[in-house]
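Only one chain comes next, encoded as structure tokens, the form predicted on its own.
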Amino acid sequence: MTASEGIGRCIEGRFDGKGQARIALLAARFNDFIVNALIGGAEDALRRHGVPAANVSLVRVPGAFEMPVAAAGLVQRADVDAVIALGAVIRGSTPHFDYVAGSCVRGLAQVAERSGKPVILGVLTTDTIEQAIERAGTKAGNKGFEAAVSALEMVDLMRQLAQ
């Protein structure tokens, strides 16, 4: 017996963006050699799942710390169904990492909760630059691609829940 066999109705989002999903990629310029790979992965996923290029916007901010305020502006727009935040915060030898990563994640979660629109976390938080490189398209896949697929699923799910 699977988890949903005894349930009368199961609502799940589909990964189909054909002509409907309007996505904002919110990308940090800091650590841009990593972030650019995440953007490429997200664009690849959106294209493969039928999202027209005209439905995708790229918004650049200085770093991860600035993402929540930009995300708050983006979710207010009628032409944005979901925001995908893409960045890389790499631990250094100071507590700066903890403040930036924590503020970014907490702020993005608050934007999603307050707006009711999906704000997908594609911000890498790693101990080393090697770990970031692995998550941006080498050994560990591309987290930008994964974030884009999550965005499509959530856009579709939110549409179903609104019916």
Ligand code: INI
Given for the second form:
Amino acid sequence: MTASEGIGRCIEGRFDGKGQARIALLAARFNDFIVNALIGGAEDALRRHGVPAANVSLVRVPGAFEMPVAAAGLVQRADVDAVIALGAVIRGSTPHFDYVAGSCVRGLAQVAERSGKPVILGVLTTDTIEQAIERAGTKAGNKGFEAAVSALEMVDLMRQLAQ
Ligand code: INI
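The form predicted on its own done, now the form predicted in complex with this ligand:
After this comes the whole thing, all chains and molecules, with the earlier chain placed first.
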């Protein structure tokens, strides 16, 4: 949406990665068959939006539960503008789905709020492996790609808000 008669100013992020966005992909090893597809989607989106490979780093953690602490470390770095968390928590594979998914999502949100840097949620939480596959590059798109586009939008938005 752009400014219109009743809106004097509209601030929205652009998707242009040539503005030197520095992005950390934070990816779980658990369910790596799915997560690797999310990483591929994110990498594709960043490259096609003009982000140089040198500005993209990949950090691996054992599982979704470990993401918040690693994200907290990453947002402190001056060379990281946004973190994209990529993982898959699948209900069918664990009786503690709710604990893992809940603390991952809650923890990542906290890191973003406390640091003021975007932490993008590209963590799938699904009932079945099939649903996860659908969201990792098959019929429901690739959530890694979508997460990367959101990261670029947020990096640009935060830069504009800081001006
Ligand atoms: N981690 C995931 O990323 N996805 C899962 O589906 C999952 N399951 O099913 O348990 C999972 N568990 C591991 C967890 O994130 C931690 O790595 C582990 O408990 C060690 O702290």
